Each structure stands twice: as C-alpha cells, then as structure tokens.
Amino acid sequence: MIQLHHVTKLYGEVIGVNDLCLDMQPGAYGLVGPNGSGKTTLINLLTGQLRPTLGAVKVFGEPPSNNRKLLRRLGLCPATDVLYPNVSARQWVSYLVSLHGFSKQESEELAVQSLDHVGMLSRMDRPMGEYSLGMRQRAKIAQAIAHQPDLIILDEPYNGLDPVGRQQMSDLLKRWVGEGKSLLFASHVLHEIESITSSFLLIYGGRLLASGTSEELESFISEAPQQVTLVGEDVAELVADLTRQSWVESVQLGDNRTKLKVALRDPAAFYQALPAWINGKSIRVDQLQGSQSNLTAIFDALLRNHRGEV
C-alpha cells in the first residue's frame, strides 16, 4: 500500500523527515509522535502535496504527486481547520466529491451519506461559520470518506471533539477498518489510536524509531533505558541496594527523602528485583512512576537507544 525508499524532506536546512524506509501492507496503522516530530510532513508526502528531497514515495504502487487517478483512492482529514464560513457542509463536501469525477447527483448523494455517518445530517445545511470546532471536525472527516476511498489518512482527527464525539468517531473508524478498508491515523496521544488499531509507527525528530504491534513496542520500550520514580516514606532504604547494581545508571534522593529517582540501563532487571527488596525489608512504596506515562520520554529513550547511547 505504502512504500518509502530512503525518503528525506528538507525545508532549507531544516529536516522534515530523515531517511525513512517503510513498506506497509493494506490495513490500519497509527502514526504516533510528539508535535513537531514529522507526522504532517510524512502525510503531505503520501498525498503528493510535497515531493521528497531525496528518495521515492509510492502509494498503491504509484508516485502520488500530480496523480489524480491515485488521489481518487485517498481520503485526507488534515489538521488545519475549515475556513469557508459562508458555505454549508453539504455544499462543501459535495463540491469536493465532484472534483473526483462524480456527477452532481452522485456527489450530492455521497455527501449526504457521509455527513449522516458523522452525525451532521440535521446541521449539514447551516453555514460552517456557525459551527463549533467539533462540528467542523466532523465535516472534515465526512469529506475524507465521502468518495469511498481505499485509504483514509487522518491528521489529529479528534481535535475539538467532546468525549461523546470522540467515541462516535472511534466507532465510525472501527467500522471502516472492519469493512476491510485501510487507515493511517496520526496523533500524539497513544490511547486515541489504541482504540482503533494495534499497529503503530513511532516517529520522532523526523526519524522512524520503531514499528510493530502495541505488544511488540511495549516489549521494546521495556528494554530501553528509562527513568522511574519511587514515592513513599521508606524509599531511602533502597538506595544502598540500587547503587550496587550494574544496571543502575544513577540514583537521586529528594530533599524530603520520600521521592527516589532512578535512571536504569536495564529496566527489566529493576522490575524483577524490586518486589523482593520491598518485601524483605517491609518497605512502604506508595507510587512507582515510569516513563511510559510520558510519551515524549518514551521517544527520548528510543532515540537514545537508536544512537547507541546509555
């Protein structure tokens, strides 16, 4: 479905994406990375809005730039907002569908059908200038799916949606995947994607750091260097045991002696040893905070591993 062969995109001296190599079969994928990691640049390369500075991009076996036939097979929900305040959602979506070669009647029917799917049927004839951010987001998703593409690409599609709207969009995307169609979902929030698919691409600093299922990535992350924090009245009693271990990089005890930060070379060894230390000395630990609670920290750990750093 998607092939990237040593793809690099430069904006002057700034690197958008760097030496990406990837083969993706049809299916559902999450593109995960912090803001500024290169997700939108990659999406613009896949949809032909940008051309790579180096390397080659193919979607369904063809280069996407200036390829109308290929773009008919793609649907895009961009991160940018809808800026047509005097046009209704029905007019906007049907016009975009007509650009793919559908007749006026077909475009109208497909537009109404897609707006119904996203819960906008009763409001589709109101000017979009009167819409809330969540309603405009629904309209954007409607235009992405209206022409029934083989692959939809969604860039932060939940922006502006309330919890009910997020659940409805998740249900819609699950049905899309269940019908055998393909999807690429870009977000900086991991759990948003986990509800749709278990296949992930992790991008950071323009580089693809890892790809695979959630179980594979969790296993990989657990083996990468990371920092954990222990909170409790007795955590200071763990300092002596920790400093004797080769897999501990550093130990930092807070001024009030109830918070202990530990940088680990081998997190698995730490998690294996900790229960015995706690039970053997009857130590009270109220909280254990790992870097997995912070997506940026995970990417930092993966990047250090990629560079061969400790």
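Residue numbers count along the first chain shown, from 1. Here, rigid core means the biggest group of C-alpha atoms that superpose within 1.5 Å across both forms. What you see is a predicted model, and the numbers here were worked out from it, not measured in a lab. Compared with the form predicted in complex with its partner chain:
Taking 2 Å as the criterion, Val231 counts as shifted between the two forms: its C-alpha moves by at least this amount when the rigid core is aligned. Once both forms are fitted on their core, the CA shift for Leu70 between the two forms remains under 2 Å.
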Contents of the next structure:
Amino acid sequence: MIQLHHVTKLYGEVIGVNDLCLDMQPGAYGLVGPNGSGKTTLINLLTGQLRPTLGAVKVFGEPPSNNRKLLRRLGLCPATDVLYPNVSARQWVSYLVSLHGFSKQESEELAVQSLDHVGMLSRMDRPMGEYSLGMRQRAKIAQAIAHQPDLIILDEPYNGLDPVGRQQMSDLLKRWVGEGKSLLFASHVLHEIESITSSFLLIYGGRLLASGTSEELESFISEAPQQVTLVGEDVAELVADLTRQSWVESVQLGDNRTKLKVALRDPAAFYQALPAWINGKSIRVDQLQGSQSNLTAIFDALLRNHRGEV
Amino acid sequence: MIVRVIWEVVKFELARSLTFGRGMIWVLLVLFPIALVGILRGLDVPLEPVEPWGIMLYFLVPEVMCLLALLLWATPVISTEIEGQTWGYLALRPTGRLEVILGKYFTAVIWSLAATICSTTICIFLMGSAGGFRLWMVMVVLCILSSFAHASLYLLIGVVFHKRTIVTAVFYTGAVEYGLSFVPAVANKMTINYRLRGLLSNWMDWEEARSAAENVFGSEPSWMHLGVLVLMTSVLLVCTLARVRWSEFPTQQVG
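Just the form predicted alone so far, so send over the form predicted in complex with its partner chain.
To see the whole picture, the full complex is given below, headed by that same chain.
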C-alpha cells in the first residue's frame, strides 16, 4: 500500500523527515510521535502535498504528487481546524466531494451519508461557525470518508472530542477497518491508537524509530533502560546504594542535590529495594516519578537504541 | 466535467462570501464613483464637452474601482486558504488545485463586474446628456476587460506572494499600473491600464484627447489593444495555474 524508499524532506536547512524506509501492506496503522516529530510531514508526503527532497514515495504503487487518479483513493482528515463560519457541514462536505468529479446529486447523497456516519445528521445544516470543536472534528472526518476512499489518513482526529465522542469515533474507525479498508492514524497519544489498531510506526526527530505490534513495542520498552526521578531533600544519600547495583545504568544528581535521576535496567529490582533504603536511613522522598507512561521517555529509550547507545 | 466543477466552485465561493462585511464593502465600492459624479452634478459642472466626464468615469470605474474590488477578491485567493488552514482540504482533491483556482478567479470577476456595471449604470444616468448608451456600452466592455485582465494579474501575485499578498499587489499597482502606464516609453505598453485607455479613446473617437496625450491613450488600433489584453490575461492565468500545480504551499503546522 505505502512504500517509502530512503525518503528525506528538507525545509531549507531543517529536516522534516530523515531517510525513511517503509513497506506497508493494506491495513490499519498507528503513526505515533511527539509534536514536531515529522508526522505531518510524512502525511503530506503520502498525500502528495510535498515532494521528497531525496528518495521516492509510492502509495498504491504510484507517486502521489499531482496524481489525480490516486487522490480519488485517499481521504485526509488534517489536524487543522475548519474556518468557513457561514457554511454548513452539508454544503462543505458536498462541495469537497464534488471536487472528486461526482455529480451534484451524488455529492449531496455521499455527503449526507458520511455526516450520518459521524453522527452529524441532525446538525448538518447549521453554519459551521456555530459548531463546537467536537462537531467540527466530526465534519472533518465526514469529508475524509465521504468519497469512499481506500485509505484514510487521520491526523490527531480525537482533538476536541469528549469521551462519548471519542468512543463513537473509535467505533466508526473500527467499522471502517472491519470493512477491510485501510487507515493511517497519527497521534501523539499512544492509547488513542491502541483502541483502533495494534500496528504502530514510531517516529521521532523525523526518523522511524520502530514499527510493529503493541506487544512487540511493549516488550522492547520493558527491556530498554527506564528512567525514574526521585525528588526530596535527602535523595543524595541514595547515590551510594544505587551505584553498587548491577541493574543501575546511570545516576544523575541535580537541582541542588534534591533531584535524582536513575536509569534502570531492572525497574522491578529497584522498586523492591527502594523501601528498605528509605526506611533504613529515614530518607524523605517527596516525589517518585516513573517513565513507563511517558511517551517522550519511551522515545528517548528508542532513540538511544537507534543510536546504538544501549 | 471541468466546467461543472468550476461552476460548483463559483457557487460555493459566492455562497460563502455573502457576508454582511463583504456586502458593505461592495456597497461602498459602488457608491464611491456615484458620490463623486453626484457632487459634480450638484456643483453644476457643465456637461459639455463630454470627454472630461467620460475620462473621469473611466478612471473611477474600470481603473480604480475594478482594481480595488479585485485587490480584495482576487489577490487573497490562496493566502486566505493557507492562513485559514483550509488549503489542505482542497489540495487533496483531484480538481482541488486548478479548477478551484479558476472557480475563484471567476468568482472574483463576478463580484467586480456586479459592482462596476451597477456603478457605471447609475453614474451614466446621473451624467444626463454627457452620458448616453454609447458611453455606457464602452464602459461596460472596459469593465469586463479590466476585470478579467486585472483578476488574472492579482491572482498571479496572490499565488507567487502568498505572504503579504495585498501589500505586494498594492505596491505593484502603484508602481506599474499607475506609475509605469503613464511613462512615455515602450514599457507602458505592457500595462493593462494603457491598453484600456487606448480602447476608450478609440471606441469613443476622442481624437483630441489622444493627440493631446498620446503616451496615455496610445495610437495603436483597437484590435492590437484587445489582442495584447487577451494575450496578457491568458499568459498570467497559465502562469498562475502552473504555479499552483507545482507549488508546495504550507498546509498546516508541522507535527
């Protein structure tokens, strides 16, 4: 479905994406990365809005740039908002569908059908200026699916949706995937994607750090050194104990000796030993911050692995 | 299909631009020449000779009013989509670049023509015996030519300079269409306003005005003025479409 062959995109001297190689079969994929990691650049390359500085991009076997035939098979829900305040969702979606070459009547029917899918039927004739952020988000998804593409690309589609809206959107996307259609879902929140698909691409600093299923990534993450931060007046007293352990990779003391960052090979051993050290020396620890749920920390671990540091 | 899509774009753009703000701008543009002609009529300025009235009307409507209208409606076609972050939604459609730009071009021309023809008609009515059907007809044709030609010019400026678009277009208009077009040199023949003035003097048989200011009204035949205008409009449009087809306009913030 998608092939990237050593793709690099430069904005002047700034690298958007760097030497990406990918071969994705039809299916559902999550594109995960922190803000500024290159997700949107990658999406723009896939939709032909940008041309690669180096390398080649192919979607459904064809280069996407200025490819009218291919654009008919793609649907995109960008992260940006819609700013046509005096136009209704029905008018907007119908207009965008008509730009695919459908007749006026077909465009109307497809627009109404897709707005029904996203739960906007009763509000589709109101001007979009009166919509909440969540309603605009639904209208954006409706325009992405209305012309019945083979692949939809969603950039942060849950922005602005309340929990009920998120659940409804997840159900809609699951149905889409269940119908055998393809999906690329970009987000900086891992669990948003987990509810839709178990296949991930992890991108950071314009580079593809890892790809695979959630189990594979969790396994990798559990094996990678994890960072724990301790904050308290006496945390410096733990340094001696920590440096004696084989499962401690590094110890860093900062903030006037009140903040201790520890990189661990075996977090379980650390959590087992820590209470005894604290009680034995009557050390006061005000904060203990793990990193397992911190996406940036996961990416740090992957980046260190990518550089060959671990 | 292309014509159908362009028509859909025109309908959508017209519906979307029917706002109170734009309506007020349109009304102000229409009233501007009418107010000036009305004041002159109120001051009992003699209606003969006709030439000064005709030249004033030409300067107010096909030149100033057309340019102001198109500065507002043709120049920002791309920049508003980029600033509003809606370009990405259009550019991902098979006809979202070329046909959309052409649709926006015709929308700008429609807005400009609606304002200029309305204003011309009322002004000619106020001018009484200094007006007449011939002057009205010539002015309407000049409005049409001016709208199509200037819209293509501003469209190109808009797609090349999608940042500070209006400032660039105003600077170009001042320097070239109002500065260079009056300079007695070969360069003024490359301006749209020079060609329009030439057509005005030819079609109204204002030989006296032409002989008094040949660098302003030119001495070429009408077919040459028309040919150059059509050629300029076509070249500007082709350049605009080529630029839009191959440009990587920013679609949104990089994430």
